[in-house]
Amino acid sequence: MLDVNSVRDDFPALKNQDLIYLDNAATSMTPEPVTRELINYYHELGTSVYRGIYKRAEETTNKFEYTRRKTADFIGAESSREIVFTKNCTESLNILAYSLHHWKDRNGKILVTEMDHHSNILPWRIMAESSNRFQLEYVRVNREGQLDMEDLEAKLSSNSVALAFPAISNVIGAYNPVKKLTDLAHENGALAVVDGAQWLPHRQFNVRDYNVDFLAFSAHKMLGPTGLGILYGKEELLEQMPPPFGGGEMVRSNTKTEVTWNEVPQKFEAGTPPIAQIIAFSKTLSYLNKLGMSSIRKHVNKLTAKALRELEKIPGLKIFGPGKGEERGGLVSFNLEGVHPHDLAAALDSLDDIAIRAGLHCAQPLHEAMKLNATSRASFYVYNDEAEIDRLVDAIKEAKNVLGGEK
């Protein structure tokens, strides 16, 4: 298991602080080796990638491409050419939606789920509404917020172009059966697009084992810098896709009359990329590998299980998501009867410097399906410990007395 005290010392924002940070599903903290590498880029390199033929520019490019190779290894990709750097998971999914619109030559349905984050709904919705060739259709969830597999199988057909879904719900923490969903998509001739933003921070994801066509995730949810997303795509599919952005580096030749796109993945990386963030992300992957993804998963599971046990003892508190014994992502969403989630979050911050998330979590369709106006969410990571769960529970009880929740 992880030595949390030792881990916590690696995080400047938490060192010698009494903050209980339980908003990791939104953004994680960044360890010192990563921030040090960010600073090192600006202090020691500070140059652009690819174009320079002087030593410092070549060193920058080498570090940049080293991160690409390391990212490919981290998710089991066959080649670093299958790794596209973006600015976040949202941009990755927007690239896919745009390219699909201009690439696929047949009409059909784009399936998303009611449990999806807005970033895996709105790009497809915008694409479908701007075209008369595609129709957006939602796969239902049940009252507990979990995917309705019967509804999915009924809606998947030879007319389906893509199935886009989250590996783990960012609201209720429910795991989706990624391999089964991918196989169902492929059996119907559809592409399998996975939002891995909540999965990658806690457990290994091998793209070849799951046979996904595309995977999107963000660095800032897994101890990395902000402003960096990753899009994995099978190389043969990326080769077929048109680029959504025009600019420097993504083009091999551009005359007044003819244009030739660059090869993948540069074809999708127009303009100067987030160089510092990409180089620093290699240190993020090293840090995660040092801790061990298996150890991270066990630690987060242990914290989540304790939170479920202790929170359910609070009268008037209702927990949403998978039941006892079912594995879930490292988060617990709940409501306290008689207290609005926003008021509870503000009270926890004021009473004991506890940071949780409150609201719709960019997943309004799921809340509507579950007949909820908002939820409170506590999410856990490598620097959290069981004592913080106890303090969370005590603070909720105190907030309940202060705010006048149901007895």
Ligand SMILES: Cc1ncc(COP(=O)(O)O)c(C=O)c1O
Second form
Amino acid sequence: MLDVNSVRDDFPALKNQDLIYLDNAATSMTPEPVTRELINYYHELGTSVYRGIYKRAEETTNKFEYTRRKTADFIGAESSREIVFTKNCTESLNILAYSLHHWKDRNGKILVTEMDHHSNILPWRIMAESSNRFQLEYVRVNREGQLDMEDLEAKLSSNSVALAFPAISNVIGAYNPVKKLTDLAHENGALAVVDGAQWLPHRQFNVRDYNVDFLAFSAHKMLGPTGLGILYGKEELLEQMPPPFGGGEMVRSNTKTEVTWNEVPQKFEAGTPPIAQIIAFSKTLSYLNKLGMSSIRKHVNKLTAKALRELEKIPGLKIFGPGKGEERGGLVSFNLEGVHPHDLAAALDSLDDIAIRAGLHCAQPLHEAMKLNATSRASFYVYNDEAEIDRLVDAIKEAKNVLGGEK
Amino acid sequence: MSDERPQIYDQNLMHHSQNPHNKGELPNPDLQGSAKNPNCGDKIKLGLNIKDGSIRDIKFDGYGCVLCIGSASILTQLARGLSVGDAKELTLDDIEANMNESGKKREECMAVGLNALKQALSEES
Ligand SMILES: Cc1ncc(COP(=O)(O)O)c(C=O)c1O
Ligand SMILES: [Zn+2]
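Same protein, different form: I have the form predicted on its own, so give me the form predicted in complex with the ligand.
Now the complete complex, all chains and molecules, led by this one.
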């Protein structure tokens, strides 16, 4: 069980504030041990990594590589060589698409799903539109927001290069059967690419149990610093993949006639990395481990269940996504009859300082598939409590009076 | 929650969004335009009848938030009767001039109707 009050004390941006922050699926708040470590880097280290012959640079490099090992442990990777640091989840997926683009013996279909975030659609779209070696296809989602498995099986074939899908949808919270999808991809010789942005914050993800080829996620959604993403890739794949970007760090030797790339994962990390963020991310992982991923999951599940229960009672409020009793991520998307999501979000902000998200959530194809114009989304995390959900529900009722009244 | 209800949007705008003027479809529009707010799916379609270089009739339809629909309604009132040249000069400021209280203003939402009008007029010299 999480002690929310003591957790909240760790978050300077929430401490003694009225703000009810329910936009965690967009980005999370940052606990003090993490921000302190960011400052520590600038105040006590301040050097780059790798190049230095002096003690200070060695210390920075050690801390930097320590985070890589910790990240590998966190997701059950075999080795820290499988962890590539990037700018965010989006960049992780772009690096992957870009590298596949240059990987000459891979040609054919790229499958994405209609429930993907734009960041797991557009890199593939750009890749497919700039080369006739690739064709982009969408796996359909039904009106309830579930992946259409028949459509998937019909579209997956021996000429599929990759199947890219979200572990959890950022709009409707639907869980996808990661292992099953990965196995299906592999049976057809395709790479399984998982967007873990919404999963990693709440739940243990073991890359070996799920046997995924690639996993992308962002630090800032899981109590980590902004400006840092992770791309996990199986070592033997990373070894074969051409580097997408050139620059310092990613090259071993570069004469005018010959070039040798650095080893993995440095081959994918061109230029000076976000050193402070990477070093501080180890404190994020310690913090998550201290709270315990299973306690976090239970806490978020409890809040989500309460939100579903209470929101359902509001007349005219329709909830989207998985049905009752089905597993879902820590978020609830809904619409209130007669009230535009933008207006609802604006009203909750004005009425009781409640932050929720409204709009298309960077997932236009999903809204199209579900025939929705826009949705409102409340998403929960470690520092939220049940009283905040009561206030959310009260504010929604109030908003309905204020906005929907005069019609 | 306090007893005093905080103001979310300007009252005049709220009124326009709840009772929009010039809402619907023109049977035989001379010009048509449409625009979207890509962040939230707000969209406005707008039709115009032009006579002697002026906007004789204007109607809009669409889906959107209070700011989007309310601004479109105000806009159609402002545009009706204007010469094409003058209508092309309309800006968000002209819409805001019709809002007297303070409230939330999201420019991308308020501009959807204006963008649809600009598109409709872009063909017309
Ligand atoms: C499912 C999903 N994938 C990818 C992203 C992109 O994350 P980022 O903007 O940190 O790259 C998000 C976050 O918005 C997301 O929810
Ligand atoms: Zn809007």
